[in-house]
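One chain is shown next in structure tokens, namely the form predicted alone.
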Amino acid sequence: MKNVERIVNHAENHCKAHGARLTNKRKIILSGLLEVGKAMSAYDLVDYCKDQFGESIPAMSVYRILDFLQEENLVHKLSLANKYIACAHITCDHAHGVPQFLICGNCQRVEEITINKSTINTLRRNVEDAGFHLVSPQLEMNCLCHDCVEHAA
């Protein structure tokens, strides 16, 4: 069985234990972001999966689909991008902490790595110190990764 299609099966387990369905197009929207493994627009996505799988699905279908799946904590939206990715967690059955997403300004590539609790504890503080209510602490960072790094010099 190939990676992709064991991520998908144990998601597919995952929204059955929670009371929900993972249709055929939510996989095939889910199997897109995996196989392409960076940062996709929903508009990306409807391409893909036209060229890819022969499915035209609409872009407000493909929204749709990507609400369900982040409800599900099976896909991230990077909002400094407007792209969503796959949870680099999925298969996980314990607790994670909040994700810090490296989002790569050359050539797109997303990293997903976990901010200690206490940094959080931190900037939860210091958000509300400034009279602030942190809504989210998702973090996104603009970086280089190490390859474009390395091509530019």
The other form holds:
Protein chains: 2
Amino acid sequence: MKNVERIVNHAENHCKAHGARLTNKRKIILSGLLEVGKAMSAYDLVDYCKDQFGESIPAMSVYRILDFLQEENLVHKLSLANKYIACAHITCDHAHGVPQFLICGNCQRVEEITINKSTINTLRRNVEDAGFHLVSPQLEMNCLCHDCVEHAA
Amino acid sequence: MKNVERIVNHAENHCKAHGARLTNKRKIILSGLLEVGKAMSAYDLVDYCKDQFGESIPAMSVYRILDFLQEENLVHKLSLANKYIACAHITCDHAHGVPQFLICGNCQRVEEITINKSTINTLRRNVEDAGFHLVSPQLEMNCLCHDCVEHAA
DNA sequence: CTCAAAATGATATGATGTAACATTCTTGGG
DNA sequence: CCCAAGAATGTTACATCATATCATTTTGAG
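Complement to the form predicted alone: the form predicted in complex with the DNA:
Starting with the chain above, the whole complex follows.
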């Protein structure tokens, strides 16, 4: 779990750098997401924090904290699943493209990838051709992970 | 509204062709979605059917009917918005690619487009490279429609 | 230290969605 | 035609996801 700690520290610096505060509760939520390494619902996080950290954080606060963490790009929301997941690139210092998510419809595993720019640009062009402007190319795709494909076969 | 009727008839034939039944309630829900022409939540549909058609359809039934209509490819679910929208291509007889949706984050307008196959294939390859299998390339993209971009500017 | 702003808590409620079982409707075989 | 079986719909209860509102606590700048 040293690794989680390291990432949280990094996140704290990232926040400090522009005057945002990674408070204790916010650290706890972020740690939970990092430890679990999977997408969790807000209420899953309430339970997890209670069980693992002995911290009772009301759901309302969890939602607020998740909003904060999303604004800081430390966490992403998955609309397909109504769940939240820690950003896979918190510790990278360079700017990132908007991520895309592969969600296993069977076991709920999630992989965060970055699709190459030219593909995204093609997508963007398709969107512009339809008279819309692409605000964010964060995509969520219905997938099966390798294991689940195997077992289904 | 003749047009809606025509589309519903077409949908009915489509269902009959493989032994599925487009019952009266199902027609009403589909008609509602077609008339409105926008994405609606299940509960929006409950209200709409009550107001416009004098039909009280319980939410549970609306969900079941929406499931049916999705299986028939007459309706799509938008996870970004938790809403449902009539397929833009019900009356086309040829098979369609999986659709992509452009959702205006400001006015909620939705455009259904079909991205060209080669772009989808590139996406699919990206997914396979990450060890996942793309089940369905139905994408939902956070956009702004042309009007909202103008007004924001 | 003090005060204002930020963060968190408490409570209620709205919105979305499903489980489980009952009832009604349709339809094909006798 | 009738009726059994399956399909569709209704009813009720509840699970899950999310936000509005106002109260309280914490924090940091002056």
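Heads up, when I say rigid core I mean the largest set of C-alphas that superpose within 1.5 Å between the two forms. Residue numbers count along the first chain shown, from 1. What you see is a predicted model, and the numbers here were worked out from it, not measured in a lab.
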Practice problem: Examine Gly19 after superposing the rigid core and state whether its CA is displaced by 2 Å or more between these two forms. | Solution: no
